[in-house]
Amino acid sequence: MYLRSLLTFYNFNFQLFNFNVYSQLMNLEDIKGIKSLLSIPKKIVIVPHRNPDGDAYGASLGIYHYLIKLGHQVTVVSPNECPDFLKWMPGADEVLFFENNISKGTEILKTAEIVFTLDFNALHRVGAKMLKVLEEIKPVYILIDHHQQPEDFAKFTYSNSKISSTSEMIYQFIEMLEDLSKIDKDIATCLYTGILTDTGSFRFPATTSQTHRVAASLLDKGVEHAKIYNKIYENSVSRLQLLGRALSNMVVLPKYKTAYITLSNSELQKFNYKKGDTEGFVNYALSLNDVNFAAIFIEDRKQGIIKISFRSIGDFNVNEVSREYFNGGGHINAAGGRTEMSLEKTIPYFLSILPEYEEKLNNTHE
């Protein structure tokens, strides 16, 4: 009866999605396991990754409000604080930052039937404090995820690297379970968010028809995009001096169609970097012509690393130098990485990696 129906339900909603594409991500029984699980009121727990982006933000507070329609005990438990431009959406002010209260999120954890684990592949990024405490309990995980190559640590999975955000997908989850109707503004808002900023506002290659007809009927549930738009965006004084900086340190290698920004710990300070400032720079990197690859390399000297993001154009895949070089991975055109070498160390040792890639780098296909 609930195959014919979901079935049914999906032939005749106009392909607003293809319900093939569903089918190859989670299966019939996964769908039926999970509204049988959420059937009966539970203490649920929220996890995006360690700092937190629009999109890991957008899917964690959107779920958040329809688990609470369903009569769910439900908190986010971040690892630690999201930017500040991400505190206005609707829930933010109930997040709890792993990492401020241990005590407080671990005994939650500890008494969590189930855990979403959101925006993220492997159980590693939510930093090594909260990954002590997600490898002894036992609820029920369900990740939702459009990274590549995910653990195998959930009983229920939905990962598909090829649509553009969580946030999408947490939209076409709630879909599965046939509750499209209890996406409100605040859920839609927060849902919005995320798919905006993952997208690079609707522009990165993962966009799609799907991805409009998503932030369409987003749209159509009240969210006022020029406002999210504004929040997200807006700028400082001083983050635009940060900007300046960041690009006067920017340097072109033509040989490998290639870019890369540095930023020392002494000039964050110097334009008093707040969490987010440096969102979007390495893009700047990437709108050169004819430059193909762009990375950021930051200074984190309160973690004791370097904070690196790989950009790329076409088919040139940054998931495989991140991850075959700086302890990291993400998507085909953007991913990121780390080192502890310091940063004296870290670009000579980036530029030593180049030559292996320059036949990819100079005939990349978009």
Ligand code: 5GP
Given for the second form:
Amino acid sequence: MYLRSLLTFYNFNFQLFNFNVYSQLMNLEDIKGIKSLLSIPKKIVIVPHRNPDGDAYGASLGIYHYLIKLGHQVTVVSPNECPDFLKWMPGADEVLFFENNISKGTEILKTAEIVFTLDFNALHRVGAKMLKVLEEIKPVYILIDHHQQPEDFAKFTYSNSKISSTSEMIYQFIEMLEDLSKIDKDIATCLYTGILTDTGSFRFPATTSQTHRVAASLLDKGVEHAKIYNKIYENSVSRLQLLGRALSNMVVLPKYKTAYITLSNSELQKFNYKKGDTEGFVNYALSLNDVNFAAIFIEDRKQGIIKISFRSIGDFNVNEVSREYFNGGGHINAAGGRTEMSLEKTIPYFLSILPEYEEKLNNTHE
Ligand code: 5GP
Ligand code: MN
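Mind pulling up the form predicted in complex with guanosine-5'-monophosphate next to the form predicted alone we just looked at?
Full assembly next; the chain just shown is listed first.
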């Protein structure tokens, strides 16, 4: 058993060394270090990014159940609330929302000996309020994430932008610790949910044979995949009507093989917007024939920003566009960012950068 997982691990590393410039691996020293760290009960906090998605939550709750099994005192502290469609997840009721209870969140973080940061590459992705506390405390940080260019704040960094999801990486992480036998139905359900959502139901290019192998072994642990799918993707009437509005607002720019969607605050109000309702809308724009680049611009009055999601097909790098012009980042084919302008000013600004990318947009390669 040990030999088999060692071989898998080396083989796994070998692939990464050859093909992945963005990966930062756990070597045997790291694994030994983490094993010894986890060999005595500790106070552990797990932190997903602000506005957690299915993967951030799946990875966090997956490792939460695992660490509890090891006998640790564990709390998931999410910077803010999760969308309703994740609230059914095993352990979701135990999550502390930092921005709803800053004094308790601060107290727990201050006593933490280990902090796992999951599904984000830069500390500021927890939002300004929680960032202040994270910068003050000195726990052992363990970063596990699949976004490019991780910041260097953690004692242990496991980063690989080629892996579909942080949840898939948590499975690998538990495998490196030679503890796959501890994965039970709850852990498997959380990790499967993260993989399902971050791969767009196993259809995005980052979905590999390894992703399917991990998913298969999670099914063997009792995951009820059809139930999970329904819980994640079931709709409300108002959400479908909001989608209708988003689609009728869609603008297609054939010259740039680009399509974008806007949603103003008043439109969100009209359709009774709830957190998470716009998840996946941008993919409709990307599904158009002859569109390689899609964007959605959503007005967030409360924060005074326009929140943007970018998606692309092939080698058009939306992470670059987002970093360069929209204070954001992400992956090659999926990124997000923001502006502090009005929606009316953001759109012309977006249109003004397209000529720079015209050639790339018309010559993308899958
Ligand atoms: P989404 O469009 O679904 O919100 O995000 C797509 C990807 O981009 C996710 O992997 C997410 O982590 C990343 N992302 C979204 N918004 C931001 C942002 O404001 N800054 C950075 N650095 N990444 C973002
Ligand atoms: Mn993710």
